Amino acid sequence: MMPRVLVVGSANMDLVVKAPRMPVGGETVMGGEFSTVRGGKGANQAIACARMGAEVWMVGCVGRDAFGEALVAGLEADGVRCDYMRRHPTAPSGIAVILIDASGENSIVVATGANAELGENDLRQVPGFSAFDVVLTQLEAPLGAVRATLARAREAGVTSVLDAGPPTEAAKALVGGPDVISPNETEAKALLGIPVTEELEPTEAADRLIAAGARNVVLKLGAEGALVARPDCMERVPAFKIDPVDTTGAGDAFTAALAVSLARGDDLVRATTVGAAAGALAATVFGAAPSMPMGEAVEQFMRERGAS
């Protein structure tokens, strides 16, 4: 049977500009190609879960505007069930302004729009969480919706995964909520109340998150792979070497593939390895939603790298 995944989160239209480098404060940099690409951490992950072979439902909120129609149509075209996607009558659909430099690194500013209206009433439209194998959510969704999602998953005995980006001060209270929390290094520091400029070894960051109540941590380390941490052990998962084109969405592909792998019954280290492969493949394609890899491509990529 296909694993069943419920994704609760954001859907944005990404407004993407390529530039030779990132501007500094007060500077204007002449950019190049501009494009609009479907994105948002929730929508990206829902699409990635579907492409990885899961049966996927998404809970989210978009505006009654052209961007909202395009976002829902794109989700449905990728096989995501949108029964629980709400069209808000007044709020505009969320957008993200993304700058991509010549090395493929990105800088992102998000205007949440209708995503901010996602709440517990939307979750009540889902009749039962026990019908799903994994529930996946992210911090682009309002904290109230995230908190309710994690609580309902726990009540139903369903594995929950929280992508800890982008973190806020209030998000610290959610560290112990999910079965698996997956931040990158910057997000881990924010959850721990540590300045982003302060040096913090990944193992220490994971230790501190466990001490703060996290059940399982998958710390995304970019080109260095990932660190899987439980209260009793830690294990490094190496990265897959690639030539990046655009890292936008790579973290979303990672977390989604991790969630689908867990839904299939894989252990956390194996699921993290699958996530690392999916994230690497996503970084070789321009755009967020378009870069989410197919499950067959991830499997082939892992076989070629000796990680199947």
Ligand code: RIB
The other form holds:
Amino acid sequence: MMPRVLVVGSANMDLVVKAPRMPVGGETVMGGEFSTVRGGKGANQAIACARMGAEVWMVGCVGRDAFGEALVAGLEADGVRCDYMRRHPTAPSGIAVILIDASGENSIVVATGANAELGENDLRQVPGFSAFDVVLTQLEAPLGAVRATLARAREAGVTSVLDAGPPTEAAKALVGGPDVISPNETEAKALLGIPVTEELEPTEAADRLIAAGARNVVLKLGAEGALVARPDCMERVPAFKIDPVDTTGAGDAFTAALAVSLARGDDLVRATTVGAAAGALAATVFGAAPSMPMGEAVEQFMRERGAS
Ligand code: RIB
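Next block, the form predicted in complex with the ligand, ref. the form predicted alone:
What follows is the entire complex, opening with the chain shown before.
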């Protein structure tokens, strides 16, 4: 049986420019190619879950515009069920303006548009959360929708995973909500109310999130791998070394692969290893949604790296 995953989240059209380096304030840098690429953390994760072999339903909201059409068509092309995707009559589809520098690192600004209209009413369209093995959401969706998603998952006894991006201090109250919370280092600081400029050891960040009520933390450390923490233990998962082309969406591939692995019954450390492999592969391909890897590619990559 294919694992069943419900994704509640955002869909954006990414407007991407490659540049030799990021501009500083007030500076103009001459860039290279411009591309329009499907993205948004929710949609990326829904597509990644489908490519990892899950049956996926997405709850989200796009505008009645060309971007909205393309975003829903892209989800459907990957087999994501869009019965719960709403087309808002007036709000424009969400967009993200993305700069990618020569090292593959990105800088992103999101104009949330119709994603901001996603609310509890959209979740009421989903009859029963118990039909799913895992429910996955992110902080690009409005806080009310995230809170309601986690509450419904808990009531139904379904495993919930919260990707804690993008960083928001307002999400502090949600730390104890999901079964698994997965921030990167910047997001962990935001959840803890610590300035991004302040040094914080990953183990200390994980400890503090556990003390704040988190049940299971998967701290994404980029090229350093990940840290899995529970109240009683902590384990480091090493990174898969790659030459990054574009890191946009790598975190989404990570969290989605982790969620599908959990839905298959794997333990959290194994699921994190699968997530790290999927994230590494996504960083070797340009773009967000198009870079989400297929399950077979992730398995082969893990075999080649001796991690299967
Ligand atoms: O995580 C990557 C995503 O963040 C991009 O696709 C962009 O849309 C922003 O939501």
